[in-house]
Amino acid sequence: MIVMKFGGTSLANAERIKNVANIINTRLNKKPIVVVSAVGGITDKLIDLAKEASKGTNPNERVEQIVDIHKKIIKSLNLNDEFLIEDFVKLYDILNGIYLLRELSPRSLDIVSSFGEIFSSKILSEYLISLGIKSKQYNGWDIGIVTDNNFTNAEILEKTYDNIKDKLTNVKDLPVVTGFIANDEEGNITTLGRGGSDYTASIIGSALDVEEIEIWTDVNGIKTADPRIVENARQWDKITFNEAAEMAFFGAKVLHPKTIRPAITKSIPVRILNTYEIENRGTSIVNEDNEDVLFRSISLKKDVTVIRICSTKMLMAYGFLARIFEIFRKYKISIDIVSTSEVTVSLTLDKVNNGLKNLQSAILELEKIAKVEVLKERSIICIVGKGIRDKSGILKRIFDVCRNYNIELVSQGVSPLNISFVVKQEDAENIIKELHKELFEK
């Protein structure tokens, strides 16, 4: 058994649905269980419609819009839109109650984001039904995902692995699950944040043992680079599970740390694929590698913000980082990189994660205690590699290449697996060719 993941970029459309289709035809033999994102972009436009509705935007013309992508999809696949009406009807009426009371919680948002999920994954069984292969769509809480009430971000409880296990044990009909949604205890929809649907997929691997998870992308596996900056970039038949979290944690595209995780609880690959290419094997992510190599791959993470906190007060005393922590832990901002000197704390903040509103009352609070200096538009660079660490002589190579550009924050020792460094925004993508040319050319 095997779980298929698949996702908005490879359902994109009609033709790239008939491919998926294709696709999960050739590992029928291996009982799939198929997983599907919302059909790629369909997640932000819903939540974009529903913001604006909340603030007072009549929605009806753009959820018209949404419903007419799926109808094209559906019509191209010469399938009847029956299946779906009742679905659209329920966006219609929700997003108009959004509008009529010009309120959106995130009780709201998550019901709202459901829906591409919903009706991409009953798209893709009708439409494998429609080729002679027995299918039945499920959404998430059908399998029995629960999680908590945390919604827009929830986590999973215990309970699923052995709910999953009792539903789709014994199915005779393939199984095309949404991936992103679940419900918490009381019946609510709940959505597992960015990754979601890989999440959903790592999370049924897990608790069914199946042989691997596939995860159908638009890339071909992972490489020493993101090819769209380094052309020549070597792609990995095989790397770790750590290597993959530290690459994504850093900026790597494929995939989100959380998702591997139930994955590595059994240590079952997981394998990058792409739909676009086929015959390519992509990468396979293990548990261990006694494969003999130092360096894995370089990671960018753009529109990274550098704050340093510098204050005498932190000199012999105790309790002061506390003191700094609870403020961005009172604003809910998170934290990539920290350094420390005597007298000053430098850290990093991604911009994706962190509101600009709340960055700023955390700033204006930190000036109570310290003198605050912000840095913006800076890039990390993220070096993976086995043992990088311990190994001698890696930090002269890095700085060497790097000898002509301003290094700002450096981190190393942590983890055995990754030296990281921040510099401008403007010279990340020169400096990560160079050390492409260094580390994996020569």
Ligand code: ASP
The other form holds:
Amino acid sequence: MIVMKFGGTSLANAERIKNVANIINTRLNKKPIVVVSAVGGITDKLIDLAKEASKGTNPNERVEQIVDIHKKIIKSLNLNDEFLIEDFVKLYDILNGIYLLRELSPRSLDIVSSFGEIFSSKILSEYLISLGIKSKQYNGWDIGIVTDNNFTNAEILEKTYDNIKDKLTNVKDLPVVTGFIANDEEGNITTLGRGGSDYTASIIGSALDVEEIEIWTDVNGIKTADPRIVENARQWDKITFNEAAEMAFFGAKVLHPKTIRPAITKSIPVRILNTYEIENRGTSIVNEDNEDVLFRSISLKKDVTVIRICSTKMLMAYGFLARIFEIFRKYKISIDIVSTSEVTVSLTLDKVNNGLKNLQSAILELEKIAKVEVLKERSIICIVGKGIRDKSGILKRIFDVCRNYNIELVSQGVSPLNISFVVKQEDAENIIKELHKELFEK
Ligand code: ADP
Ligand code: ASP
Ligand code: MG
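Let's compare: the form predicted alone is above, so bring in the form predicted in complex with this ligand.
Then the entire complex follows, led off by the chain already shown.
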């Protein structure tokens, strides 16, 4: 048995979906469980639409566009769109609810974002059936994926693994499962964080002890940098679980940060493959490797917000940091990087929080105890590799490259494998290009 996960770029239109069906067809003897993301770009559109509707923009025209994208795909695949009509109507109703109430909670945002994967999985499954491949579509909750209620970034509960085993062990028809979406214990829809379909794939792989987890995307595996920024970024044949986890955490979009964890615990190989170049062997993620590679990658996490909390009197006072973190906990806002100096604590937050009420409420509460500065449009640059251990030499090389830019926050992290720092968004891509030259092209 294997898990095959297809990302949004691999499902962007009817031609790509045909290609995916083709790839699945070559693997039928391995009994694949297929996991899919939403059609490329749809999750962004849904989130944006929900936020706009809550601010008073009538959503109907834009819902229609999203519905049309899917109807067009369905038509080009020679299918009848009946199987999605009910879901289309539900999407209209929910967005109109948000529009009328002018209110968007993380919980209702998750309901809206879940439609992308529901649509794409139903389309792929129907298409496979039309090709004569017996298939069945499942939503994350149908196979028992249960999470906490941390909406927009929920965490799996342990019982998920047994549930999946019960539901999928003896199925006959090829399962096509929604990535990214699940239920909490009360049956509310939750999502696993942006890019979370990778995580779904690895949870299912681990629950069923599969031979391999294949992550099919639009690049030949993991590279020294995002090829969209650095054209000549090099491909790795293999990298370690730890390196992959660090890269993913700080933005290398190619893999969702938590993907690796369930796979490591069972030592299940994960391979990143390219749907545009099926023969390429991609990148395997392995437990250990003896290669002495100093640097693996430079990654970028965009649209980060930095919160600077200044308090000359309070900062070192007993319990002050705890009070700050308690406020973030209360509003369920997760923090990526923390750095403290004598008078300030700086934190970085992911872009999911932008525009949501929770963040505004948290800031209001922080302002009661300290001066708060919010810096928007920042990026985190993160360098991953064993070479980081040699701190003094490498830091000098990195900061020499960056000397003409403003670096706002540096964190060497808990692990010896990465160093990350925050810069202005407008500088980020240039810095990455220059760092790539320094670390990989000499
Ligand atoms: P999918 O839709 O398949 O999940 P994603 O867009 O989430 O695809 O991830 C694939 C993208 O990740 C690539 O198109 C590439 O631009 C980006 N990426 C970022 N960092 C890297 C890296 N180090 N190696 C390869 N791809 C990367
Ligand atoms: N569709 C979701 C997203 O865009 C999940 C995924 O693509 O993995 O974040
Ligand atoms: Mg992805």
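Rigid core here is just the name for the largest C-alpha set that superposes within 1.5 Å across the two forms. This one's a predicted model, so the numbers in the text were calculated from it and none came from an experiment. Positions refer to the first chain, counted from 1.
With a threshold of 2 Å on the C-alpha, tell me if V89 counts as moved between these two forms once the core is superposed.
V89: C-alpha displaced by less than 2 Å between these two forms.
Quick one: once the rigid core is lined up, does H70 have its C-alpha move by 2 Å or more between these two forms?
Not so; H70 is displaced by less than 2 Å.
For R271, decide whether the Cα shift between these two forms is 2 Å or greater, given a superposition on the rigid core.
After core superposition, the displacement of the R271 C-alpha between these two forms stays below 2 Å, so no.
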